[in-house]
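Take a look at this single chain in structure tokens; it is the form predicted alone.
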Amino acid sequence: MDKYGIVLENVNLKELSTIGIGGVAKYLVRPYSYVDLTKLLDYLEENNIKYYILGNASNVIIDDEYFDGVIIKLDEFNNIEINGKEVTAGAGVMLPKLVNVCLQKELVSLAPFSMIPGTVGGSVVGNAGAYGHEIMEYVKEVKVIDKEHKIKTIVKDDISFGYRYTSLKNNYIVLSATFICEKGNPIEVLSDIQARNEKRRDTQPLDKPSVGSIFRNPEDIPAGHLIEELGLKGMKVGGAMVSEKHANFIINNGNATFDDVIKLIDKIKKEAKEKKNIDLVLEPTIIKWD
């Protein structure tokens, strides 16, 4: 596998999730280039080797059983060109680092995203939102690799979407991402996202492991209201436990396993569901390797 990209053996994934659960990976590979990955695709599935792609593993509550396969990280695909009001980055470029530097080009439509902790490409594929804006809005196009492991082109009208959702999930493989931006005036723009950014930090457990939002807003309440009226604020299970700043936060006092967390969330699901009869959505995605 190393002919196709930087090959690492017994990674242990809690280091790369910050929730800072999961277990260790047999392998893990960053392929070099799209083509090296149409191949890495090729041979694990020739071989019936199993596999997953990790983007920055914020969204993500990670098994901590050990996986027999290969986890692909997308790290290599880093590139950002910015032509006029078309940026396009590869899927391992992370968002803040994206906003900084379509900012410096004063470009300004991504700076709501500018504290999401993820890649362009799960962004992209999980429609990542903030300060009511969602990524989806920018996107002019995106580079996939299909289930045939083609690279092809998927322009926005064709890719269905919603709330923390769009159609490339479980389809596609996204490699890079071109928005179209706006031009405007950097400092006003930051000086009012810095100042958002700071009622977060001062509301939301920033400093802790944790995926952020756990569950989706239902339709009258707020999910972190919700959760604080049911009284769960700083309910535990084993290392995991809400989050006594925010309600909606699960946080790993340092030893969370990963049953710790599903137990807390289903306490949480039941308590919403029997109280209140309000079906709680998660927003993360859970990977359980059976």
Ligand SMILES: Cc1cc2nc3c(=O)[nH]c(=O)nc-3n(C[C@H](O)[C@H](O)[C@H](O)COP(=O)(O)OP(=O)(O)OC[C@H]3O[C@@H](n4cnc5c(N)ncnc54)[C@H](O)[C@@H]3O)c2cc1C
Given for the second form:
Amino acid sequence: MDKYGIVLENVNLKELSTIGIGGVAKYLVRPYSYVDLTKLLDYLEENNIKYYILGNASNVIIDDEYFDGVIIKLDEFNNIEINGKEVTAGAGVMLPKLVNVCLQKELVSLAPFSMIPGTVGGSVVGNAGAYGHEIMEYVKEVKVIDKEHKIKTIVKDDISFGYRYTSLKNNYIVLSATFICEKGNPIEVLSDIQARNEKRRDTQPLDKPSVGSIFRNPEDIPAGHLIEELGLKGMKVGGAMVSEKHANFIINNGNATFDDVIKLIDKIKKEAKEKKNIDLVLEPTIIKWD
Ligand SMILES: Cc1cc2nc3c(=O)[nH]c(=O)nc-3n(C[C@H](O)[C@H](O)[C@H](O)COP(=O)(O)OP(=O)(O)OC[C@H]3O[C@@H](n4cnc5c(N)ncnc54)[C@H](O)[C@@H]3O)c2cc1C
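Starting from the form predicted alone above, please write out the structure of the form predicted in complex with the ligand.
The next block holds the full complex; its first chain is the one shown before.
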């Protein structure tokens, strides 16, 4: 596999995920190029080897069993190209970096996403959002690999999307995305965003290992308020705990296991259903290897 990219063996996914949970994967491959990725996919499928695409693992809760397969990370796809208002970024580019590069060119549209610790690939696929904006608002087109391992470009009109959802997920591997960004005053935009980010730091446990918000907001009440009303702040299962700072965050106190987090999620869901008749819906993706 090393002809297709950088290959690491026995990689502890716990160390890669923002919540600090995950087992060891037999291999992790970082393809050098789009073509190498298509060849790698051909090789894996021909040899019946399982694989999983990870971005920055900030919106996944990963099984802590051994993964007898290949994690594919697109970190080498880290190019950013700017042509006027059009910004094309590789799937592996982290959003805070993209925002910085854009602001240097006075392109301000992506600034609301400066605190999201995800890659372009993971964030476009999941339509990440903050401060009333979603990343798909700014997407013009995305370059992808389809199930037949063909590289193609999909324009925005051919993508369906909604709250933390796009039709790309599980159907395509995103290689890069092109955004249309408006010009503005970067100093004004930055000071506004920094003030909002500061407020977030005061109200959310951003210094603790987590996957960000754990549930979507139900229609009538923010998930955090609901969980707080249920009296579940501080509830623990093993090393997993409902944050005291913001009840819609589950944090890892250092030694949480996959099962601890899943059990805590189930307890919260059960209470919400029994006491408020609300079906809470999970935001992150649960990854089970079997
Ligand atoms: C402290 C904190 C704050 C957060 N704040 C926000 C916030 O304000 N708003 C928000 O929306 N989210 C937030 N999140 C959640 C998370 O950062 C975002 O959802 C982010 O967009 C996920 O990107 P990722 O690269 O980490 O994806 P991953 O977690 O690695 O992957 C998520 C899913 O996308 C798939 N995927 C990843 N890359 C690709 C690709 N190239 N092609 C196809 N599929 C792919 C994976 O297979 C997986 O199913 C926060 C998380 C944390 C820890």
